[in-house]
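Take a look at this one chain, the form predicted alone, written out in structure tokens.
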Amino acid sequence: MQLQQTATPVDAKQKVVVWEAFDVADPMVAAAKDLYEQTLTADERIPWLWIEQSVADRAKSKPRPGGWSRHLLLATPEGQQDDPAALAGYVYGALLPGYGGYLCYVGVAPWARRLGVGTRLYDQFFKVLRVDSGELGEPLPFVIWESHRPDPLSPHSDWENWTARTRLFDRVGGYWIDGVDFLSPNFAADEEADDAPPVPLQLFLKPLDTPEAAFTPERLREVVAGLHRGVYRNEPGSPMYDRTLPPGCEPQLRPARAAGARTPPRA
């Protein structure tokens, strides 16, 4: 099924509804798959089957003790929750016990941009993780997410989209972890292609139960290291880990909009 991105005119004042998906067979989940593949390049996407499995697991039972609490949230204009063409956006992520929140992917349909859909998705995701952490009796120190900054030679339109994205991150209370190029696996590569170049990502963090001032360079290095270990199973000594956190790395929190500046071409 191909999602018709321009089929649903929306009043800017119309309420946006966000809810969690629990049925893999729901046509709205199929619409989310289409939007996921349209808004992310192949090298950034995990197999959609993994996300569907998370939805199926949520429908069966609560996560096992110590396991991730994964969620796929969907958004449409109010009253259109059963119309796949009205899917305005999605967000997918998880609570990682003992670490914090991890927002894996978010996407907004082109026709629904500038309508507050992204803000609603982020805010609702933060609330869902608050519930998860409360059920575990743990604090929620932060939520972290990744985003792919365009290459310096990318088209102007790509940089306009990136700038708009970093402004959204500002609005939802996110900060840029400056000083780190987080290297993640290239999911478009063949599993046997060991020489596939990793994908460089920028990291953004929203402080929650831990105040902003507590995120010193040392604490941020721990956060970045925890992401490599907990999500990507990379340990010190692995190329992606070591290149992400080289000796002398001094990350710091800066306003998310600061990441929107276009970087000069590489020499």
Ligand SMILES: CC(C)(COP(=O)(O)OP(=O)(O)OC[C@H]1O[C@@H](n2cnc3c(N)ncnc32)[C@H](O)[C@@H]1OP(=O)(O)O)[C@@H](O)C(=O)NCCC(=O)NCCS
Given for the second form:
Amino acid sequence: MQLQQTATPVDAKQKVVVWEAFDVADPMVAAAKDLYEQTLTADERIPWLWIEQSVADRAKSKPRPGGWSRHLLLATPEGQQDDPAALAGYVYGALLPGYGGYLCYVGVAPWARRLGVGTRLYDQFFKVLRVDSGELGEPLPFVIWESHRPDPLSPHSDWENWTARTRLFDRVGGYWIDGVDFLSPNFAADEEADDAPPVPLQLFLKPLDTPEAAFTPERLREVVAGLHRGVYRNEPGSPMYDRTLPPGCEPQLRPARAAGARTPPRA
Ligand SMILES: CC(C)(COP(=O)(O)OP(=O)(O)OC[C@H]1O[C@@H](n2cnc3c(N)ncnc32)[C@H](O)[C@@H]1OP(=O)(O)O)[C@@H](O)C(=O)NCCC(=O)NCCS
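Let's compare: the form predicted alone is above, so bring in the form predicted in complex with this ligand.
Full assembly next; the chain just shown is listed first.
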């Protein structure tokens, strides 16, 4: 699909505003859907309808106790919050009580890239989750997110985008969880196709109330296991869980940029 190019000007000095979407009928939400579908490949994303549903639920009621607190944040240059063509970016994610923050998706319009919009969206997302955890009286130990590293033979543009991602992750204080290929279900596959291969993802984590040094291999295994259980409902014994955390797996935090290197094609 052709990437949406808009005539919307944005310059480095222009203020970007970020706010939370509460109305699924808002054309800005439709613009976020377009950006989401244009900038992420099908096997990296869940159906947009699920995101829309969480926006609708959030507007209706407060999250039930122990339930996820989901947020869709949108960004535009100041004064253009009603112009769908001015949508500069979005971020979507949730607080998982008793676990931590989970940032699911982020995207910036091609015309708005490298101007700090991605950084701004992450920072605002962290702030929103701080408010959520404060309301629950819980600490916010970390925020975690996943990202699909291109295949060694993927086109140059995919590797350029991977570099952009890992630099953004670095910029916002995220670390790469080295030593884990997190196997997740392929939502693009036909629901009937049980044999669709899982999608291997790299994990990134920003320590917040828990200091970086406390993320030992043991603690990181718990964090990774918690993601399987809490998000994908995978328990020990399920193939994706067991292949993500094989015996002897020793995950460690490394600078996010270290995940950016293009690996040589496998022989
Ligand atoms: C990845 C993405 C969100 C970055 O957003 P952005 O608004 O351009 O990022 P920022 O302007 O905040 O830049 C953050 C850092 O990344 C660097 N960066 C951004 N784009 C870059 C690029 N194409 N090449 C190299 N570095 C890049 C910036 O220089 C900055 O690093 P620095 O502070 O060390 O200079 C954006 O490229 C995008 O939407 N890509 C398509 C969707 C996607 O991949 N989403 C992520 C899913 S996990």
